[in-house]
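Take a look at this one chain, the form predicted on its own, written out in structure tokens.
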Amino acid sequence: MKFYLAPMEGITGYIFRNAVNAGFGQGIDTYFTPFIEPHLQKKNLKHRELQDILPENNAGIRLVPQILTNSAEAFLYLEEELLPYGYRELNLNLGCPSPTVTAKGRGAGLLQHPDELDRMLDGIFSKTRCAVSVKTRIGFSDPAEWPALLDIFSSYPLKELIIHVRVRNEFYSGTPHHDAFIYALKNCPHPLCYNGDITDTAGYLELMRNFEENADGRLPDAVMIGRGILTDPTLIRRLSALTAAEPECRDGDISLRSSGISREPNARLTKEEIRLFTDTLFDGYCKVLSGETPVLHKMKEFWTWLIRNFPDHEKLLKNIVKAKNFHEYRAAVDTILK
């Protein structure tokens, strides 16, 4: 099994990728960048885009590009100016949800018009470079709609198909359809990447059974996470721990021969590896931040997340959003951890 951490806008960038590489990074097989939107004839690379494109902002990591657009001239067209850079794997963006994405038609936007999405995809595999992979959703605004838009996807030559198994109008709420994703498991010929609310090490296995034991033993080949890793960075390394065990053993009632899944390893996040991550994203973004307040509002973001392993987290969190300076800041922080 491979594990991905999943592109956030805003969040994912190359401070943080290297933040989680250097303290949790055991087990992160790609890391992929917030959506990049092309645009036809100009430079399509904007100074922040390309700092987190560049090699060697990304050392040790193997990173793949994800591009937002509707059109395979535009995708070709940057594609171009990856391929300079060293990249030869480039990601569609088909899942975003926003409303700003979706009504341009980009994102799930696309999902809405199907011909439309077949007409793009055969523009970018006739002449592309690279191998291409897709990250999309089960439909815009019906599961119903899953079936012919996989038809599509299994018709051109992916490189692998990301699903996240909620339609765009779900946005992140609701409850996930497995049963999408087992549709797929039975019925697509290419590599498989599940996403969606994979928090904990239990859920992961119980949804590997459910796969197992409904899509004739097919398991997905990679499982990318994005939302758990905020919360417990840690997740992602317990994952591939259970998934590098011997065959044929159980965790609990679990059994799970085919995949070698055994108990997970004690290996949760300590007060520790919080104080070095934190302080490893603050170091970073003190250094292409200016003034304190962009810093400010990248560390509460991180701990809005973060301070979810914590009795009491609410009470605590106050501390963090109502610095106002870096000496407020360190001060809650010292608090939280002892």
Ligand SMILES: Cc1cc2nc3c(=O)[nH]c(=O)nc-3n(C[C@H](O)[C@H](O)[C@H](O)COP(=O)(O)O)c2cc1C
The other form holds:
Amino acid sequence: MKFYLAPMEGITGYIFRNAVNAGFGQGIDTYFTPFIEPHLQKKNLKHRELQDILPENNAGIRLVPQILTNSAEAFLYLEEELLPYGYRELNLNLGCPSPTVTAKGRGAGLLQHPDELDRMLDGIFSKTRCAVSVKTRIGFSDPAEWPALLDIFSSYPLKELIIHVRVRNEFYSGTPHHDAFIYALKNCPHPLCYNGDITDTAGYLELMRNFEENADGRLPDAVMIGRGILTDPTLIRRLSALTAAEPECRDGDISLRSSGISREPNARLTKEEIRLFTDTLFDGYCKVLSGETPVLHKMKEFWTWLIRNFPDHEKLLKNIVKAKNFHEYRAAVDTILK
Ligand SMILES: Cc1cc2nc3c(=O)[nH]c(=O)nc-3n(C[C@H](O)[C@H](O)[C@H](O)COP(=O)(O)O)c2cc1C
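Can you give me the structure for the form predicted in complex with the named molecule, which would complement the form predicted on its own we have just seen?
What follows is the whole complex; the chain from before opens it.
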């Protein structure tokens, strides 16, 4: 099983990726950039986008740039800009649910127009020099859209299909449609990556057991995790250790692994790891942002996720959120980690 860190716009830029990789990189096969929108008129990547993909800012990290567009021409244009930096794999975003994106027929918005989607994929795959994977949702407003969309994806030589098992109108809440992933396991020839709501080892094992039992023994080739890592950055380390801990398992024999929860390596998130992680993020953002306010803004966002590891977390978070300068921020962090 391969494990991927999900792209999250505004969060998983190179400073975050490097901090995760330094402290918790064990088991993470691939990182994805937050989406980059091609600008056909402007000839270059924006400064921020360029910094994010520069190989020297991603040392030791396997990185796949993600492109958000509904135009094959724009995709291929950005591909040309990325090739000189050594990128040979790209990901197409068909999942973004944001109204400003979907209104322009991009991200999950394109799922409403299967003919256009088909045309775009045809345009991309007839010319691309890269391996191209797709990250999609299972429809725009109704899971019943999924079989027809999957037929389209199955007819192109995708490197991999990453599926967030919700429709666009569900955004990131509600119960994930696991049956849609099972349908893909049974009907799609491409390597498949599961994405959606994996937050702990027990849930992961339960999910794999469900797939194994209901998809004729086929399991995903990879799992992508987003918010679960923001709350507990050790999650992929623990999941990969759990899988690797039982090498005698036959490939796909989750029933054996599932009994291993109590044998899970003792590698839960510690306060020391949180300290090191947040200090690394803090130092990284201090180097690229000017002034205390934008750095505090970033750190407050990370703490809204990390704080869930602590009892009484609402009260503790208040002190972080109220911090108006670095001094107050450090005092609030010390209170949490004392
Ligand atoms: C704040 C935020 C930003 C996101 N930005 C992107 C993005 O740039 N590209 C993308 O494909 N998905 C993006 N996503 C979706 C995630 O990659 C992932 O599919 C989603 O969080 C579900 O996975 P999870 O349940 O493991 O978090 C974003 C999600 C969140 C919460």
